[in-house]
Each structure stands twice: as C-alpha cells, then as structure tokens.
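Consider the single chain below, provided in structure tokens and representing the form predicted alone.
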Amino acid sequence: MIDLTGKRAIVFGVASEDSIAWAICKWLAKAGAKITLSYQTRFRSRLYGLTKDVDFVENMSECDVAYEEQVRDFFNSLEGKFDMIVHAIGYAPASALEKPLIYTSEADFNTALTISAYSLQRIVRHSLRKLNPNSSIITLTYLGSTRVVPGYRLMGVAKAALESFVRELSNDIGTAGHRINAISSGPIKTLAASHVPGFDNILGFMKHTAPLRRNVYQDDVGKAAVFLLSDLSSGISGQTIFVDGGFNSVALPSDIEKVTFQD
C-alpha cells in the first residue's frame, strides 16, 4: 500500500457518496493522507452527512470555482502547506446537453468551459503558494474529449480544453517540480452522469466492448489517483491516463459480425 502519512490533499468536486471525488478521498485516507474539501453551497448538507463519522477530513470550506474571488479567498483561508490537489469538476447546463452541439449558445459554452476547464487553471494558479515542493495535481476527464459520444456534446468540448490545460500547465509548473495529470475514466454512475442522455446504453456498450469485459467503478479511479498523487509517479506529468478497462484501445467490438444493421 502506498504510504501518504503526513501528506495533505485538497479535493474539489465531492457532490455525493457516489462521486468519483469521494472515492478518491477514501483511498487517499487509506494511504494516510488528511483532506480539505471544497464544496458548493447546494452540496453543504450532503457533505456534512458524508463526513460526520470520518477522521480524515481536517477542513471543509465553501468555494464556487466559477468565481475568481471565491477561489482566491478559499486558498487565502488555508493554513499550512499541501501536497496534492484533486480537481473533479465538470458541468454543462442541461439545455446544452439536450440538443446538438451546433445549437449550443454562447452563454452555455462559456459556462461549461469556465467551470469544467478554466477552473483547473484558476485553482492551480492560486494554489502554487500553498504547495509543498514536488506536489501532484490531478483532474478527471473522459473519452468524449477526443471522440464523439452520443449525449455528451458540449462536455466533450470542455473536456478537450481541460486536457489541453493539463499539458500546458505541466510545462508552466514543472520547473518548480510540481506535476499535473488527468485520469480519463470509463463511464461511471454518478450524480453528474445521470444527466447524460442514454447513459445506461453507454455503460452497456462499454462492458460489452472493453478488453476487461466490465465497467469500471469509483474505486478503480480512486486507486489510480493515489498512484498519480504519490511519489511513485514522480516521473509522470502532462499525461492523460486511461482507467476504462482498455475501452479506449478498441475500435469495434470483437464480435462485430454479430451486430446487425439496417439500411
């Protein structure tokens, strides 16, 4: 087991018990890390319920990453230094997911890109003075960043921007020894995923097609996150690491001859 005793992490994006971010918190805690949580006001009561019986959360503070001043004030309020940051944030207005991308409004585009992608840059920028040397940062992305996934639409564009930020930021912060990477997980049932049209069909196709012939779960991502946040990944930065049962490596199902098509 990786030992993170004495290490401190900041986690953005816990919204419920089934959040990937919460799974990451639990795996970090198993490794010995202490965690500070950032939350939106609408999730406050849910987070207090999640954390009331745990001893690994040392602090919780409200912060809406859509606003520069809130991120600034969040980091100003923190005491001491930190070693790890988890950015597990993604959002697009429902109106943008209900129609083809060509009809996306500028307002919805700006909202999705600001919250899902630019927020990473905002967090990293304000965090630098609070990070110990050789810290590690991760974010969460999805295959829809590079391929068309039905129903994902504007979020695919936002995740593409997010992955580009990871590459660029790795160069910006690497001279100080800091690392940043993205985990691209397979589809997982979470509160956010429930808003993607046809999500159950996506889960079924992945299970049928992925080399491991199964869906991935929150814990799969949590374990990969602990690795990327630990010193065991000290030579890895600017990368998108797939945790999807190998799905990204397959073009077509192995039993494609059994699939029927209608002209």
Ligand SMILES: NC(=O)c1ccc[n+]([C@@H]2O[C@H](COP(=O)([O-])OP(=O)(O)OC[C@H]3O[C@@H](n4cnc5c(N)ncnc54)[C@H](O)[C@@H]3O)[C@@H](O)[C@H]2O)c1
Given for the second form:
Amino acid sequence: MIDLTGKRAIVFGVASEDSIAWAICKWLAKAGAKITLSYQTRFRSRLYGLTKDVDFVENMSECDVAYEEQVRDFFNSLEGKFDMIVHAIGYAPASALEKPLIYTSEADFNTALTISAYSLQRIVRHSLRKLNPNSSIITLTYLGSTRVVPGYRLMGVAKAALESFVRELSNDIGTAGHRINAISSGPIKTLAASHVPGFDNILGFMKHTAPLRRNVYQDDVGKAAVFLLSDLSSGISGQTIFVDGGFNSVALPSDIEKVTFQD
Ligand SMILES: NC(=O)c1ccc[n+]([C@@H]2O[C@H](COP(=O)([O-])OP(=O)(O)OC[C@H]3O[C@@H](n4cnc5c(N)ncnc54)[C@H](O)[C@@H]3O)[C@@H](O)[C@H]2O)c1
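Based on the form predicted alone presented above, generate the structure block for the form predicted in complex with the ligand.
What follows is the whole complex; the chain from before opens it.
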C-alpha cells in the first residue's frame, strides 16, 4: 500500500457520494492523507452530510472556479503547505449539450471552457505558493476530447483544451519538480454524467466492447489517482492516462461479424 501519511491534498469537485472526486478522497485517506475540500455552494448540505462522520477532511470551503477572486481567496485562506491537488470539475450549459455543436453560442463556449478547462490553469497558478516541492496534480478527462462521442458535444471541445493545458502546464511547473497528469475515465454514473444523452447505452456499449468486458467505477479511478498523486509515479508528467478497461484501444466490438450493416 502507498503511504501518504503526513501528506495533504486539496480536492475540487465533490458534489455527492457518487462523485469521482469523493472516491479519490477515500482512497487518499486509506493511504493516510488529509484532505481539504473545495466545493460549490449549491452542494453545501450534501457535503456536510458526506463529511460528518469522516476524520480525513481537515478543512472545507466554498469556491466557484468561474471566478478569479474566489479561487484567489480560497488559496489565501489556506494555512500551511500541500502535496497534492485534484481538479475534478466539468460543466457545460444544458443549452449547449442539447443541440449539435455547430449551433453552440459563443457565450456557452466561454462558460464551458472557463469552468472545465481554464479553471485548471487558475487553480495551478494560485496553488504554486502553497505547494511543497515535488507536488502532484491531477485532473479528470474523457475520450470525447479526441473522438466523437454522441451527445458529448461542447464538453469534448473543453476536454481537448483541458488535456492541452495538462501538457503545457507540466512544462511550466516541472522546473519546480511539480507534476501534472490527467486521468481519462470511462463512463461512470454521477451527477455530471446524467446530463449526457443516452448515457445508459454508452455504459452498455463500453461493457460490451472494452477488453476487460466491464464498466469502470469510481474506485478504479480512485486507485489510479493515488498512484498518480504519490511518489510511485515520480517520473510521469504531462500525460493522459486511461482508466477505461482498455476501451480506447478498440475500434470495433469483438462480435462485429455477427452484426449486419447494409452498404
Ligand atoms: N462520470 C463520468 O462518466 C466521467 C468520465 C470521464 C471524466 N469525467 C470527469 O470527472 C470530473 C468529475 O465529474 P463526476 O462525473 O464525478 O461528476 P460530479 O457531478 O460529481 O462532479 C462534477 C463537479 O464539478 C463541479 N463544478 C461544476 N462547475 C463548477 C464551478 N463553477 N466551480 C466549482 N466546481 C464546479 C461540481 O460542483 C461537481 O462537484 C469532471 O471533470 C467530469 O467531466 C466524468
């Protein structure tokens, strides 16, 4: 087991017990880390319910990453130094997900890209003075960044920007020994995922097609996150690591010969 005793993490993106970020918190805590949570005001009561019986959360604070001053004030309020940051934030207005990307407005584009991608740069920039040397940062992305997934639309554009930020930021912060990577998770039922049309079918196709012939779950991502946040991954930075049962490596399902398509 990885030992993170004495290490401190800041986690953005817990909204419910189904949040991928909450699973990451639990796996970090199993390894001995203490956690500071940053959450959106609208999830306050859920967060209080979730954290009331756990001993690994040392601090909790509201912060909307769409606003520069809120992220600045959040980091100003923190005492001491940290070793790990988790960015598990994604958002696109419903109006943008409901229609083809060609109809996306500039306003929706700006909102989605600011919250889902630029917020990573904003968080990393403000965090630098609070990080111990050789700290590790992760974010969460999805295959829709590089391949068309029906219904993912504007989020695919945002995730492409997010992954590019990971590569660029890794080069910016690497001189201080800090690392940053993305986990590209397979589809998992969460609040955010409930806005993707046809999500149950996406889960079914993934299970049918992935080399592991199963879906991935929050714990699969939580374990990979602990690896990437710990010293065990000391030589890895700027990468997008898939936790998707191998789905991304497959072009067609194994039983394609049984399906008839008309040409
Ligand atoms: N669930 C999936 O299938 C899946 C797959 C791949 C990647 N991801 C990514 O994982 C991350 C976490 O999502 P999740 O599936 O756990 O869902 P979730 O709904 O539990 O988490 C999304 C989080 O984003 C936060 N957020 C949105 N706008 C914000 C803002 N302006 N300021 C601060 N926080 C804000 C929400 O409060 C919430 O905590 C997202 O980046 C998502 O795109 C999810």
